[in-house]
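One chain comes next, on its own, written out as structure tokens in the form predicted on its own.
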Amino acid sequence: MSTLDARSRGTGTLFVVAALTTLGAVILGSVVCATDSSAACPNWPGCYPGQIGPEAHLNPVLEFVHRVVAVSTGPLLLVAALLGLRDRNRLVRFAPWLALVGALVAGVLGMLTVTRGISKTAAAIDLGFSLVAMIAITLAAVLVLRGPATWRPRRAPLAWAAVGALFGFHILSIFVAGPGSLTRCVSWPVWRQLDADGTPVLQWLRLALAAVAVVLAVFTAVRALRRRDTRMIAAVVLLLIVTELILGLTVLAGGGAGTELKGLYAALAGAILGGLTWIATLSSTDPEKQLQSR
């Protein structure tokens, strides 16, 4: 079950919730960015001056809902870190701290984006811890439940370049979004060059990686497709691509979409890069070594 000296089933349900609340986190934050909520609770921490909780209307609702579960990943990440300080592993001793770093900070970026507002330059860092944790827990999780095995990113080189490609694209897409863009929010490109965002050429570097990030990243799910621990993981994460795309190219880039659509596309995109690197750190590990372990 794990590496921990106790072998203790609470200690990798435990990483799964940290990593589940940590996606939860990045998924519910990029829906917070395309349905323009964050202002919707202009104060902190509570959502409005005097008044804790919001009112009864999706925006507001949106961007206290995510509050909440973000700061729930602080003390669920500082667990995990404890934790895996008794683990042999030393990525499960070393990633959830890494996890919990890029939660606290991204946190403060993000109360500051609230009651201040923040540049291009802190919003992309705020982004980039905000993925980092997401990344790091997982790959801890994934360790943690894999149990002895022997960790070799080299077996996986294709999926990892997929994640670092999604997560490069989604950085250079804030300093290419325009006041108020879809182009900021973590989500896919719509296939076509926007009069609301940055230069042409930006814009152009844009597309080219999203391209071969869908290239690398549907390779990936469609090998994973092969290795029974990775099957279910890896249909889930097509399907998702298939109707990322789909959203792209047939209703955001054919005249705009409403809230809810703006909404699932961008929570689908943060869906696409939590399982890529769950698939990810599956690929990386030898499950030889697990069997043998047993």
Contents of the next structure:
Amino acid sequence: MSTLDARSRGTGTLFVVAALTTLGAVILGSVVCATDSSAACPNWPGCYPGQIGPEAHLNPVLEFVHRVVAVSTGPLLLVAALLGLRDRNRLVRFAPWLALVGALVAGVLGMLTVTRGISKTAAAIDLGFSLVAMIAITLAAVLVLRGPATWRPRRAPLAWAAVGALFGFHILSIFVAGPGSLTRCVSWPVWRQLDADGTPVLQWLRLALAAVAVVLAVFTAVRALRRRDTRMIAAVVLLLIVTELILGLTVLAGGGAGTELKGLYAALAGAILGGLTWIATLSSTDPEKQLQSR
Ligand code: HEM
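Other form of same protein, the form predicted in complex with protoporphyrin IX containing FE (HEM), not the form predicted on its own:
Let's see the whole complex now, leading with the same chain.
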């Protein structure tokens, strides 16, 4: 049931496109990291000095497509931020600006990653800002699609805790990772200690936080199956979680996974966070109030 008139339907579409593009940038960035494609395009903005496009190989193509999608988030988020100013909901007015700032910071640090390399702390700031951008614009897009509704985040504390735990876990992973370890990339653990990574204490902490995040995420998705408006996205998120767990506990735990599987593992992790944010936002709005206010 939609409350959108023709004008706001266009706005809704623009917000959803901006949210999906930002999610696409996060997923592709995670894949770039997990497939070790960062160095495949050593130049900026073109892939190589004197050549803009990438060679026809997986790694440079992934890195270049990530850049193109990431750069597209800028104008989309700016338009969403300007359109959002007309909205009565304070969050819709504010969140796209936060997303725009997040994408700009991620863009500058992404460029520095390519041109000179960055420290762990800068990498954590880079990832933090990209995830904040993705979460903020997803939240705004769902609110715009929902139309006038009461915003009650306290109705979905566990869903937001799942989003927060995954966010914290992905950032912590950067500090746990040893030199060159793919643990630094957005993904899930392979559920054991790794020789390539830092101190066992930090590694156990990371595994514990991941376990808490998984329990919260599964609980959130199973609960969301009961609501008509969250059922579809909850089913998708559950499928992604189960696939991610199977991959992590079987193929990747064995250590013999190829580039494609590592990329898939990272892509699923980004998609799970995006899906949970969608569920958390929908679960924080009050459809009954929405009906009464019409
Ligand atoms: C436009 C300029 C950008 C460039 C040149 C760029 C470049 C890169 C590179 C080289 C990596 C791999 C880092 C590594 O292997 O450690 C990366 C990862 C990533 N990028 Fe970008 N990026 C840009 C913009 C963005 C934007 C706007 C977003 C999202 C809003 C984003 C999200 C990500 C994410 C989530 C990762 C994965 C980080 C991780 O797994 O730790 N990037 N980016």
